[in-house]
Structure formats: C-alpha cells, structure tokens
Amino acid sequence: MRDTYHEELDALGGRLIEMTRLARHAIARATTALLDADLTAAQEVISGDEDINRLDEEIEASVFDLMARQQPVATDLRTIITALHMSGDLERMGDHAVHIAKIARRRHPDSAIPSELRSIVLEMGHQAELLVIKAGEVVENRDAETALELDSDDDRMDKLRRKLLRRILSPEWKHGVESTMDVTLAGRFYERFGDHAVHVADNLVYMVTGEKPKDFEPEA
C-alpha cells in the first residue's frame, strides 16, 4: 500500500513537469501565431489548451483522493498541497497563452503587432519560454536553491513590459486604438505567464524547505 501511495505521490510530480513542457510550447506558439499572423499555431494553441486543463483537473481529483484515502501528515501533506498550487498556476499560464493566441486569430490575417515593437514582443516570448522551462527544471530536480533565482529572472519580463508600454505612450505612436488594446493586453499576459512561473518556484521552495522563499536561505 505504502509503495502504491509514494507512485501516486511521484505522478503528481510528473504531471506538473508535463504541464510545465505544455505550457512553453503553448508560449511559443502563441508568440508565432501573434508576430507572424499564423492562424494554424492560434488554433493549436486555443484547443492544445484542453490537455493542460485536463492536467490540471486529474492533478486536483488526485489530490483529493489521496487526501480521503491516505490522510497525509507532515513533508507528504505539503507536497500534496503545493502540487495542487503550482497546477492552479500553470493551468492560468496556459489561460495567458490563449489569450495571445485570441488576440492574433482576431488580427489574421495582419499581425497584431507594429513591426516597430516585433523586437520586444519576441523577447517577451522568449523570455516567457525561459521562465517555464526553468520552472519546469525545479519541479523535476526539487532544487529549491535555483527556484530562488526565477523572481530575479522575471525582472526581465517586467522591464521589457514598461519598454512596450513606453512605446505605445511615446508621442510617436500612431496606430490607433485598436492596436494599442491589442499590444496592451499582450503584453500584460506575457507579464502574468511570468508571474505564475514565479508562483510555481516559490511553491517548490515551500514543498521541499518548509519555508517561504523570503525565509528560505541557501546553504553556503
């Protein structure tokens, strides 16, 4: 029974990293789809989303059962909880990866994005990518020490935010109010995709430490 339990407990692990692996291809696509005006990758994005729900939602039934059943106390009861945490929050990153896909199949067949602002958007996605697949990474290895460095990592992100928004507020700007909404919005999900990678890290810290990540500190 004890060995029965600790595969459940493993598979919860799995499916967040697989989660993780369905989010970044979702960013990636959903970059594509806003920059290039590709309507195919909008598509795969918008129904690819139901394989992170349903991820989501066999993570949540798990952790109930396992809850009734098992009744797990102490370092099992937090890695039960957390798990569900951190599903909560990949699941929205592929809600985020949606919504920029939305934005570009209402664009197609022009692109949503000014060709002045396609540098920084790309950034933004790449950045985007960077986040998940280190969060991903933490997940698997249970490294609570590199989960810490995902909050710095995502100051990027939030600069490259202002950046657009500066942008859009410069006298120069003349593409109107559609445009603005459109570019506005993007970048506000790639903003929020970060910020629940963060979450997923500052879950994995409390997971494996106990602790929360402002009081968690990295042996020497």
Contents of the next structure:
Number of protein chains: 2
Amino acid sequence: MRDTYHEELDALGGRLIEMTRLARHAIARATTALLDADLTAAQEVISGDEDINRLDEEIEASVFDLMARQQPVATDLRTIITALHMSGDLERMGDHAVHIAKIARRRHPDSAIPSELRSIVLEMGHQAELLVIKAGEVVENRDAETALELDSDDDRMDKLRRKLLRRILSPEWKHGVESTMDVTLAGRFYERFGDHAVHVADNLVYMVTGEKPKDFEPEA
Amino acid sequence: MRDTYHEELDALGGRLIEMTRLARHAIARATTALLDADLTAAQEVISGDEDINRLDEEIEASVFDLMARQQPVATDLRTIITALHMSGDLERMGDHAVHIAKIARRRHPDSAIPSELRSIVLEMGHQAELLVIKAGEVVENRDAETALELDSDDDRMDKLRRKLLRRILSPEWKHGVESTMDVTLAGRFYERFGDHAVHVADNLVYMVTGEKPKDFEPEA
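Structure of the form predicted together with another copy of the chain, given the form predicted alone:
Whole complex next, starting from this chain.
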C-alpha cells in the first residue's frame, strides 16, 4: 500500500513536469503564430490546450484520491497541496499561450506584430520558454536553490514588457488602434506567463523547505 | 473534537463570504477611481488588497490544519479542496480590482476613461458587483441552482466588453494610444473578474453536488 502511495506521488511529479513541457511547446508555437502569422501554429496551440487541461484534471483527481485513501500529513500533505497549486499555474500558462495564439488567428493573414517590434516580442517568447524550462527543471530536481533564481529571471520579462509599452507610447508609433490593442494584450499575456512560472518555482521552494519565499503571492 | 472540526469548516465558509464582500467593495471603489480619477479610492483598493490576501492565506493554513488533524474524506474533503480553489479565485478578483485602480492612479489627475465610454465602463463595474454579490450568496446558501445562473449573468459582461472594443475600433475613436491601452486592459480586467466569479459559483456546484458544471474550466 505504501508503495502504491509513493508511486502515485511520483506520478504527480511526472505530470507536473509533462505540463511544463507542454506549456513550453505552447508558448514557443504561440510566438511563431504571432510573429509569422502562422495559422497552423495558432490552431495547434489552441487545440493542444486540452492536453494541458487534462493533466490538470488528472492531478486534481489524483490529489483527491491520495488524500482520501492515504490521509497524508506534514511533508506529504504539503507536497500534495503544493502540486495542486503548481498544476493550476501551469494550466493558466497554457491559457496565456492560447490567448496569444488567438490574437495571431484574429489578425491572420496579417501579423499582429509590426516589424519594428518583432525582436522584442521574439525575446519575450524566448524568455517565457526559458522560465518554463527552468521551472520544469527545479520541479524535476526539487531544486529550491535554483528555484529562487526565477524571480530575477522574470525581471528581464518585465523589462521587455516595459520596453514594448514605451515603444507603443513613443511619438514614432504610427500603427492603428487594432495593433495597439493586440500588442498591449500580447505583452500582458507574456508577462503573466512569466509570473506563473515564478509562482511554480515559489511553490517548489515551499514544497521542499516549508518556507514561503519572500514576496510570495498567494496566487500568481 | 468533531465539534471543533465543524466549527473550522464553518469558519472556512465565513472567510470565503468575507472575501466576496471585500472583492465587491474593491471592484466598486476601483470603478469609482477609474471613472472619477479618484486617487483616494485607487489607493484604498491598492492597500486594501492585503486584507483579501490575508484571508486567502488563512484559508490555506486552515485547510492544511483540517487535513492534517482530521483527515477528512469524501464530501468533507471535496468541501475543503473546493474552498481552496474558491479562495484562489477571490484573491485574483482582488488583484484585478487593484490592476484597475492602478490604471486610474497612473492617469490621475486625468480620467483614463473618455467620457463617451463612461456608461459602458460603469455598467461593467455594476455587472462585476452583481456577479461577486451573487457568488457570495450562493456560497453562503450552498445554492447550486442559483450558482448555475452566473454563467449567463457573465455573458452580459462579455457583451459589454465586446461593445467597448467595438467602440475603440470604430472610426469615431479619436483618443490616443495611451487611452487605447488603458481601455483595452481595463476591459480585460473586468472580464477576468467576472470569469473568476463564475468559477467560484462553478466550484460551489461541484462542492454541493459532486458534479462539475458543463464547460467547467480547471482554472478561471
């Protein structure tokens, strides 16, 4: 019985890591969809979100099952509750990739991103990938020390978003209202994606150490 | 011991209801801040968010405590896990009110909302209040039937947001980039506030019936 229990706990971790992989793929494809007006990539992100949602549901079902049958306490209890939070964050990261893909789909065959902003958006996409890859690694290795780095990694994303907004607000910005809206929202979705990745890492710190990192927000 | 347990469960419900009250107050004041460029209201929303966060943390601590000491199963377990989700949604609703208040603060002493959009935004604020009040009522009365109404109540919010975006995209829209950004984001924050209220209601349905409502999203 104890063995099945620990197998189930491991399976929980495995599903979380799989979610980080899917979220990474989703944000990478969403960035392609956005920059290249690639409708196929956009559709793939939108329909692929089901897989992330299914894993989230499996984690929730597994948490119920573990709680009901094993009545875990102390560290195991913290692990299970924390896994539930991480799963929620990763599910939201998938949603943000979908929101970005939908901007691309709405503007197809045009690109929603004016050419002079492509490099900033590309970098935001890369930063988002970096954050989710790192979140996956710290979960896989239960590495609370590296997990603490994500907060400053995310500063880069916040800087990129501010740069994006400054460009929109500059007198040189000559694009229309639709572009202004699309870029504003896309910027926000990347930023939120990053926030959730930081939150996954913060939860890992709490899972491993029992201490909440400084500035830990109840929800990202 | 059993009595303390049920007292703690009741306290959990009481905290959730208190969170709906605070979230309602926050969104009402944020709407005032936005429409009237009322800096005092904006600051109040921003600093008041701590109270919502504290309740969320108390709920989380109480859930841990209940799990560890009482090892609940079946219905009680579902109640506790669901309360944790609701708390997360309500905490996010407070954050969205803060985001709106920060738009108001950034544009002070100007109003971020051009006069011709005031009535739409006011109506979005009222709809947000209606949704969170109703969410509080269904939680208080464990009323799964009324809870199912929130989804269509929220359609009204979605319609208002679409109306807002149509106005921004119309040829008559003569305001600058900054207004376009502010209105775009404010519209999204109201919409998200509504989504989370629906999610609280969906979770109440699940808590009471054990069945997830149609179109139940893992996270709002």
